[in-house]
Structure formats: C-alpha cells, structure tokens
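Presented as structure tokens, the chain that follows is alone, the form predicted together with its partner chain.
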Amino acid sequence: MIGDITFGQYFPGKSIIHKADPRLKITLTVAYIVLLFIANNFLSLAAVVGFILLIMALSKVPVGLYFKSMKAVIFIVTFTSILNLFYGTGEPLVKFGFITITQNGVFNAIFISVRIVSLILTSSVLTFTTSPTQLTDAIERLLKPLSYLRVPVHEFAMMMTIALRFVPTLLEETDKIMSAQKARGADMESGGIIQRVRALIPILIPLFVSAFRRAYELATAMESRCYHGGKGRTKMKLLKFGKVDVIVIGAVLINLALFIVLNIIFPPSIVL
C-alpha cells in the first residue's frame, strides 16, 4: 500500500550518523552523489559505494527501511538498465537478431543501476538520520549567503520543513479516503483510462479540502505560538560542530584520497 513508502522518513536514532552536524550530512550527501557520477572506473566507483555502505551500517536503521526506500525507483533501475544494456558500443557478446549485447552495454548497465541505488541509498541515509527540524535548519544556514541577495531563505527553509513534515499525513490521509470512498463501492481497479481518472475525483477532492484545512489550522497555530517570520528569531538548539563531525570529516577526507588515486590510475571502465 502507500504506506510502504519510506523514502524521506525519518528514523530517530542515536548512532554516529544521527549525532553529526546536518550542515555536515547535507554537504557530504551532495558531494558523494556528485562523486557517484565523476567515478568512471568500477575500483572508485566501489571506493563511493563502500563508504556509503559503511555509513549505512553505522547509522543502524533497519536494513529493510533501506530495501523499502527503494522501491519507489525499482521501475526506473530496471528500465535504465535493460536500455543501456542494448545500447553499448564495441564488439558483440551476443547477437540476437537485431539486439547485440556487448560487454560494454553490459558494464553501462551495471554501472546505471549502482549508481541510482546509490543515489537513493545516500539520500536515505540523510533523511533516514536527520529529523525534518534539523534538515532544514541545516539547509536554511548553508542558504544563507543568499539572504543577502534578498532570497527569502528563511521562508523557503520553513515550507521545506512543514512540506517534509506533511508528507507521511498525506499518504496516511489518502490511504484512509481510498478505504472510506471503497467502502461505498467506488471502482478504482478497472476500466479505461478516463474512468480511471474519474475514480480519482472522490479521492482527491476529500485530500485538497482537508489539505487546506490542515495549512489554515496549522497556521493559525503557528501565529498563536507568536511566529512572524525569520527576522530576529533566536534559535534554542544552535548547530555545533563537535568530536564526531572532525572524525566523519576525517574518515572523508581518507576516502576522498583513495577515491581520487583509484578514479585517476585506472582506465575507465564505461565508455559513455
């Protein structure tokens, strides 16, 4: 069902991972995904991949959180995969009529699909170990720079925060109206298209009004508690770099070496 998205949920924890700095995580999370796709070699490329794998193991979230975070792109690894595994370069290592094989293809679609597993894989991490609160007090510091080309960073780091924080409601709410309007005998497994899309009408209409009720009631709650923006606001938990923030910067920097050894010596592996 729709609750078994876990993709952007957080899992409270106190393991290392929960414990660094988000600025830290948001930073190292665009950085690997960055060298995720600089690796052009299967050695580098492992070099990311463990690391991530390794940060995944002490971050101590269930392993199945992991597997069900994936689920939402099982369709698009496929996908990308079996194209590029069609489309190599180089000489053949099946014929199938039209459809040729190569060993090239085949590398392409090994490295596509570790790549966006990847790609999910540290964005989980992230978002699996940091509450919503710190994410975007994290995010609204490392935008600041541009505050002072009048971005209202502030606002947008409070919508991330109440988007991110309504999303696991909404699906919640969703999956409670799909029951009620099933009840009432509502057909959403059958027929064209146009009446699929019909079915959806019960379904959204309930979703958007009580959406709207939750922004009002959420606001008026927000402006009863005296909110009024970013000016001037104090923060209670300020963001301190401590003793596990040196150490996972440490261990980076390590990784980083070796990353770069290994992507520069070897020959690529991909031809793209």
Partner chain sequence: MNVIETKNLSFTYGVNTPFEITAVDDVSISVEEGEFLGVMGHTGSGKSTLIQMLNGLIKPTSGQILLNGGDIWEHPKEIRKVRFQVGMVFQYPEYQLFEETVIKDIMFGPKNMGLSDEEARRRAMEAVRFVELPEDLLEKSPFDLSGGEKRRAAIAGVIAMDPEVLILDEPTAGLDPRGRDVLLTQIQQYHKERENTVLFVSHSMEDIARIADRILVMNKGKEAMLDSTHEVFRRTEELKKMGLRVPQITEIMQKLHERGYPVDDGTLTMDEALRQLIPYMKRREENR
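Could you please show the structure of the form predicted alone, as a counterpart to the form predicted together with its partner chain just displayed?
Partners and other molecules omitted; one chain follows.
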C-alpha cells in the first residue's frame, strides 16, 4: 500500500506539459481546482474534467502512476459518495426504513466523487511533470510580491519543496521499517483497532529518528555549501515564457470560455 503512493514523485519527460513554465502550471492547477468547485452542472464539470484528461494524455506520464496516486484516497471518495447519497431532496428512488435515496442524492454522490478524483489527478499532473527545483523557483517567483512585506519568500518556497521532495523518501523508509518489524515477528494486520495502533509504535519511533537524522544531514550539507537563503543568490536557469506556454494559455482560455457558457446557460444539477 505504501509503495503504491506516488504523491510528490517526479516523472522525467519531454512532453509539452513538462516543457511548460512551472509558474503557469502552478497557477493553472489552482485555477482548475477552483473551477471544479464552482461548476454547478454536469456539462460544465465535464468541460473541466475533459481538459484535465487532455493534459494527462499530453503529459505522457504512464496511466498506472495516476491510478497509483488515487489508491490513497479511494476510501475517502467511497465514504464521501455514500454519505452524499442520503443528503438529497426530491422524490425517493429507494426507501428502506429511515434510509432514503433520491435522484438528487445520486447526483450529489457522483458530482462530489468526480470533484475529488479530478482534484487529485490535477495535483498529480503538477508533481509528475515538475521537478522539485522548478517548483521551488516557481513558488518563489509567484510569491515575490510578499517579499516587499518582509516575508521570507525564498525560505518558505524551499521548505515547501523539501517537504514535498521527502514524501516518497519517508514512505520508502516506512516500508523498510515495516518489513524489518514483520521479519522480527511483529503482527500489524490482526487484532482490533487498539492493537493495530499499538503495533505502529515500533514503526513511528524509528521513522521519527530517521526523519530527524535526514533533516540534520540536509542542514549540515546546506551549511557546508555556504547556503544563506535567497538574498543575493542568482539562478542557473531563469524562468521564461515560451511558445509552449502561449499554446497552453490559448487552450485554457478556450476551455474557460466553454466552461463559463455551460455554467451559466444550463441549470444546476445538484442542490448544495
């Protein structure tokens, strides 16, 4: 299960999405997450989801990686969908005792599920096609206006990127510790909830020790290379908008126009 989590991993490639400016990708990721939540009917939602699927295809990242990124949230999606089945108004489709399922409830369940899945896929496209270094530079450039308010933008961007970069590393470390504990006879899959929580203690302690050790080694390495934050530092690769970014922006504007038309003309499909 832990080995299947792909959040935070970078998949090298030469696709049009890989070549796009990371600042543009971060901005569009946030924008499409907002569009997912303001879509009020299935047609406008389909316009957003269709564009996300197109971006996934253009990224040339193996589909299996996207499916792996969904494994960690399958339970959340299923649980949320089941809950929304019972929160709908209108004529009941199924009624069993106090349980009532309406057409509006079914629409709610489908709508919410598609939103959550699309949100995860959108975030996965960003992390799969953008290296940690590019993410750092892009976040720093996007937040640069805050530096005039004495906000440590560079340090903030560095911390976010390092945290994202070490997600796969810590997951791999957790998998190794669990395998080592199982080899010593630890039982982590049987018993009640309390027993399973207690079984995690031998995993959490060495995991925290390993995390602090890695943080100390990273801090030592940065100090030995005379790292003192972003003040006065230059960039080896400057971020510049190119033809690829113009093409992406043009496609986004067309999709945004279609979304606005569909979202205004057609009536809402759900009752929030």
